[in-house]
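Here we start with a single chain on its own, the form predicted on its own, put down as structure tokens.
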Amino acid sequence: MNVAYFPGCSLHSMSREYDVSTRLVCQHLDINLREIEDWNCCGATAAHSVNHTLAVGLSARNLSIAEEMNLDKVTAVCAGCFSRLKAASHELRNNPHIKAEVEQMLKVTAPVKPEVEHLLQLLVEEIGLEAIREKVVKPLKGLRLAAYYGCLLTRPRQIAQFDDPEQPVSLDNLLKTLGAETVTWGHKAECCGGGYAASDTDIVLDLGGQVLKSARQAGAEAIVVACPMCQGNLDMRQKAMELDFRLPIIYFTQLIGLAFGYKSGQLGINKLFNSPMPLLKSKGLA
């Protein structure tokens, strides 16, 4: 399967152990990633606010170079970048008026034929929980998770056509297939205070502070995440929050790489800042 890859500005950066291990699980599963060339920022969630004609216009370039490419799949891993091509892809598909203006701007035909999906949206519905479940060769037993999905990932439900708005499974089914309980708590879907970190940090220590409480109140033992903006929000800022949960906040890829018997240091595992090896360990998974 061939398919457009959008890093984002985050996976070239701050979050190269979750590229490391998104192109590694895909490798595996013989998704060949087609990385978009000369691609350009999304305009992250903030961009539309401020001119949303503009912010069409960033990620209908990516989504125009991807046809360019040949190919007709394009997938994400931030839920942020998902968010916006999909955006994007809706709005030049479904309003006229700013695909005229998208196409003025940038001299091209509006493309409308790349499907935009999120890497967990492509593994769970293309690829299939059964294909996956066949490669693991360790399985995560013994581990109590909790699947956070964040606010991007399946809303609004017309853009994302993703899983259910509110009470979301995807990411918990795909964790079972691996081996690990997941637990039953009621912030998976809520928001951990996304780009506000840069702006006004108190609102992401607050609503990151929901997030891990309720998470550790459910009983779970680490968090899984498919945004790293949510990662580095919840990993990042624990002591911030004055919180000694020390928490580990795990990629879902990471997770995957885990089960299909990837050593933890080729999936950037130990580079996380509350690390997850003591707990690793103690089940026999490192």
Second form
Amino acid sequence: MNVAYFPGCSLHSMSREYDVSTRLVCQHLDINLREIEDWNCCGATAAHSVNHTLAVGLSARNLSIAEEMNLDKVTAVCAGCFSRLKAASHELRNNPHIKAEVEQMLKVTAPVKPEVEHLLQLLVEEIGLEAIREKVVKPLKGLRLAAYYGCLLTRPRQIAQFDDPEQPVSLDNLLKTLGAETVTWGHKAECCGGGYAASDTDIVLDLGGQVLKSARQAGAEAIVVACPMCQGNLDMRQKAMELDFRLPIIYFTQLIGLAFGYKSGQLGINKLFNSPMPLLKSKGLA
Amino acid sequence: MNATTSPVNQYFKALQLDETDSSLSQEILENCGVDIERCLECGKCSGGCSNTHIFDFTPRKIVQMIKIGDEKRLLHMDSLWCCVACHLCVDRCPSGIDIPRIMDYLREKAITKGIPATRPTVELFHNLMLDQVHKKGRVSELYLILNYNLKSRQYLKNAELGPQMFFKGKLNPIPARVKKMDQVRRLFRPKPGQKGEAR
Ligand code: SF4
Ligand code: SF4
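Form predicted on its own done, so how does the form predicted together with the partner chain look?
Complete assembly follows, chain above in first position.
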């Protein structure tokens, strides 16, 4: 399967382990990720917060390159990038005014063909849990995990069009397929504070702290994420939140890779802030 | 906190009904495709909101203020600068009122009118990030944070995270530059009728 891949800025700098594990897992599942050539930043929270046309335009440019590469499916693993790409695609299809504006600025025909999917959706809906189960050589036995979806994987529903907006199950099902156990908890789709980590840290300490406490209360040994922003907010601020859990925050691609038999070092698991290594070792998984 | 200065207290303040005006609802309908008149006044948006406990005006009240055209307070409110765009409000709304889109629209309008942000560091961060997109097309998180600390005069903010990130090989200061920058930059052009760069 050929898929256009949008890594986004985080995966090229602070979250390289997410990029590395994504590529390994996709290769293992015969998904041919083709990085969008000359891609630009999706504008993240900043662009849509202050300039709607710019926000749509930045993602429209990336989608138009994917279209030029003859790829009709685009995937991202950052929930933020995914949301921006998908919201732009929705705007270009439904808002003729902004479509014309962006076409005139970019000097290209608006890319309305490519379908945008987060990698999690692509894995559970197109590759399928059965195909994934067949490749598991090292089941994640004994790991008790909190599957965290955050806001943008499933919301707003008319744009994300994936799973349930507040009680999602796809990541839980995937982790169970890998042999792990998942906890029932109340904060799986609550906000971690998003893009406020630097500019208004208190918001992240408050909202992210609630997510961590809830996972801990449910008995989770680690939280599994599908977004570099969620990962950073939950992993790097535990000390500032005055929480002494040292709860590991692991990318879902890293756990798939582990179950597929890759070594923790190959998946960049050692790059995470609160190291999952003691936990994984205690379960004989690393 | 003093009861009279508490932001929560503003919630109970009576709305000024002597200058009502429906042109803002019309404007929101035309620009955001959101029909405020479909609001059922049920309050589910506020019930779901992630940050309503720190908002000066809750989503439900914001919708009501649009109905009566209370533009001045809407453009000055703190909620514009601490909405986390979590989309819980719109998802729970039985009428699908897209409040985060309205928040973006009002914020953009406030900026265009030169109304200062109630949380200047939030606006500063957005601007520094977009400056980098304008310069290189991509963002280096390290450069962004350092530049933000410098401009917000919080020189040591997050410094304790630095060494650990360095040892984990997480700091990569030089992002690749987009080749077709002219195309990216054209997106920043001011819209007709607007002065300066529309960002
Ligand atoms: S998007 Fe903003 S207004 Fe809506 S629920 Fe989230 S924080 Fe509240
Ligand atoms: S949830 Fe929707 S219908 Fe109910 S008060 Fe909020 S905007 Fe109005």
